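Quick heads-up: it's one chain on its own, the form predicted alone, in structure tokens.
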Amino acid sequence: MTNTPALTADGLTKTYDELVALHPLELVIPSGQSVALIGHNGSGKSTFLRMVAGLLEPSGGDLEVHGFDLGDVEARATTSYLPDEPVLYDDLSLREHVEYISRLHGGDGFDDYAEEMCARLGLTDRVDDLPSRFSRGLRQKTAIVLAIARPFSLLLVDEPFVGLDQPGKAVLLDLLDEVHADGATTLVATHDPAYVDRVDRSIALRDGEVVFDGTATVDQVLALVGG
């Protein structure tokens, strides 16, 4: 943990013509700390995930990952990204998958980490199979372990739970307080307030503003949500 936050918004913003998707956000997350990012489809969590993933444009304001730029390479470099969809290459293996990620980043490739988590996940019969052709399920617990083996300070998740068994849940949910944990800094986008019991702090979304920052109950946080 250093004394450099995170993640640092100020006045971040996102519109589309008229919409409004992201009110300006004045936000700073400490570095370590673990974070909940609540609010229905359309609160502006997966829009706020984006922007500090880098996929997309932010439309005003300033944004800083661990002190550097948004656009910097050392900003890119400590930024792992879960997205909600998993996106995976058609002609590669899961082993080939994890081992082109992984030291992309600097990583030891499909290492006895990587191993382990397969196994967790009950991938260990699927390394050499192609996630291009599993299901739902499958691809996004393979996108689960691209985005933990390699090498981050800043790991982003957005709706992780959706197409996961009950089983393959849990051991996401481990592995997500496992790397903070470790002193990674975790920002987990979801619209199941009981993952508030979990975290350090709670941000809730509606309608792209923020409603609630801080220490809530998941009765507080569904009433803040509007559900």
Given for the second form:
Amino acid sequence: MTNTPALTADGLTKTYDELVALHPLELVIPSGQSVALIGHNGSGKSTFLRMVAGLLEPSGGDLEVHGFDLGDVEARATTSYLPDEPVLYDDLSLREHVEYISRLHGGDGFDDYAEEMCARLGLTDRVDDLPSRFSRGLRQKTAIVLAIARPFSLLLVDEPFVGLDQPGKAVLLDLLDEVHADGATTLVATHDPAYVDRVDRSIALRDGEVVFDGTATVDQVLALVGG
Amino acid sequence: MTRAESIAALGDLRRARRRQRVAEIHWIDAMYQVYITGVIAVVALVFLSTFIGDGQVDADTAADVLRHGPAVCGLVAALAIFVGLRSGARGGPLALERPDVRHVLLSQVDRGVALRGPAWRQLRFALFVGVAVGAGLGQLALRRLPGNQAEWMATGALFGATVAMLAFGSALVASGVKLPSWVATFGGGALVAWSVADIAGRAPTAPGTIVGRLPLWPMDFDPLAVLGVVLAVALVAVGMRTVAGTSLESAERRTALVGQLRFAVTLQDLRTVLVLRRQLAQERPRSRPWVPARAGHARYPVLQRGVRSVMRWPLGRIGRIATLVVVAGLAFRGIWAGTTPLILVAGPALWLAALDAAEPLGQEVDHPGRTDTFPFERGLLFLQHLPLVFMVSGVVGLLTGVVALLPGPSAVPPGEALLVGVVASLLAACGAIVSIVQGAPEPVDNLAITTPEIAGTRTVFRTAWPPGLAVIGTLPLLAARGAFDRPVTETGATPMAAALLATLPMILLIVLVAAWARFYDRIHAFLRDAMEQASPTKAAERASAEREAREQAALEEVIASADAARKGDGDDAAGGSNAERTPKPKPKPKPKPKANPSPPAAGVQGGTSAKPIGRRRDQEPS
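For comparison with the form predicted alone, provide the form predicted together with the partner chain.
After this comes the whole thing, all chains and molecules, with the earlier chain placed first.
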């Protein structure tokens, strides 16, 4: 799998009636790379991530995840998606969420790793509570646990810092570094220009088109997408 | 992950969720819902029984039923397939939960396994409803038509189940194979059109008609009708096989909207239902208007805003209004030919069209936070929106009249057709205005707490009055028909004169509705105050406050007289009066004034913004 790119987009495009959300995109992301996806609101970052996650259907072009077509079981097995807005069951506790979602992905349920995640994000005392009664920030932390506690090799993260307090943000940054160090590919869409210092590669989008692809500094990012 | 593991993991997930849900069920509420459903079902059955009557039809009518019944029932089956195909093309019929899409369908679990469970549950419910409604209608048919009770109920139930399966199966197949929306519309529409032509006797037997022979088995057994059942079962089977192909994009969009839609229906919030239905159908205003708007200062900005909204109508909305115009026009022809109950088709069709015409007004009602910031009453804003609603409805009415007067069977005379078309459409616009301005019922209703019977009647009135207005608008056509059927010497009026005479009260109704919209907020505030005055709790509170005030006044009077007496004694310098020795009674503390809600500041009446926070902050000393 290491020789196969984690992600290959060939002429990938998405349109809504007359609106072009993503112009034909050619992109290859090698396995194990950490990538920041930057751009204004409406630049196409979330659209691209949601297409890679399998939640949006491309209007044209091809998309492969680890060499598998989008939507294949193998592609789903390797891809974990952390959305900007947590989507959780109303009637399952945090522990039950982790247990069942991990099992759906062939994991071990609420194991030591999940317990450690909860501890690092300050959720240990809340594992038996319903996330539907959590604050926005705690729900976001729950979503982080769910995205990371399951097996994956490609992590898609959309605006991860929304609603997080400073300690939560620091833990998430550490976690992203750790999963990258473990060999996973990370693709993080963010408005935070400072994040580009932590990644191997930055891709800037503007109006659905790639305007920069490479290693960027914070100043370059600000020049590209404003700040 | 193997199929067995998928099933086991999903089973565990569902069992855990069921445990949690069962623990949270309010059993009294659940039983109350069952009770209410039962009462509504009985009332509907009794109403329909009364409407249908119980005298056996004569041989000619029975022959008529046999001749046209299959095509009419076939139209129901064709409509079921049409609705199913359209729903499936938009990602239906499954209404999944959003977390299920995100966590289950994005996991390695076999999507067929994950989706078949909800599909079976939904089909089970659809079958239950189909069988219950079919058996009920069979029971009603029995009252007028020859045949055995068990046969009528059994065939009715079978037909109901078949229709449910046709709708559900077509939706599943359309969703699973990702049928394009236009194919679904044209394919389903062709079936419906064929059935309509079959009813009119202008087309060979439609496929729906074969299915439509099923419920008439007690009168004439046609084994060919079994094909309908076979087709329905086959559609469900194919749908279950292809369900894994359901688009996640459509499914996720549907998850959020269907939940909100159900909630809005529960709240009888028609406006929200309309908006959500449009979103579900992905009916969005055009980004470029049909006719570009002129830039510059507008003398009538509200009217201009409305015109811009109409100029952005998508093609789908125009098509829907055109269809409603045709339906209403054909219903006019039917009414003219003597089928009076068709006013119940023409009125609601025009009302639905008017709801689209009132979209700009609806947008204002949807955003009370914004209208609250305008430097004038909401009622004035509403009033300025009405001309456009009436203009668009007038055009719709004229087109309806044109459909009614076109040469052919049961054509309505041109003058009457155009007049009644416009009048009926304007009254339908009034109904739409009432629907939109009155909005959803308030969550806390004083009237409902004090008198549930009155509140129930009011709920029925709220729901039935707007389409009722539209039905009233068709009455001039009945007046014209009445005059047409009898010689002028007998009635003293030509059909046109009779229609014009019947139009006069309609004009008064239009003026009344416009005034109601203008003063809606004031009327509402007045009624709320009146309700509070009439409330027994409030009355008791007021009596208590008045009693305390009286006691306080009496006490102050005693103290004042004692003070006066003491002052008199002091003047006499005589040693020690009783008043001086008597300890001064401690004055009773004044009752705290009840917190009255402060009246809204000028310009913020109505709407839902409870506090003018910005203004209050501005008024604080810096």
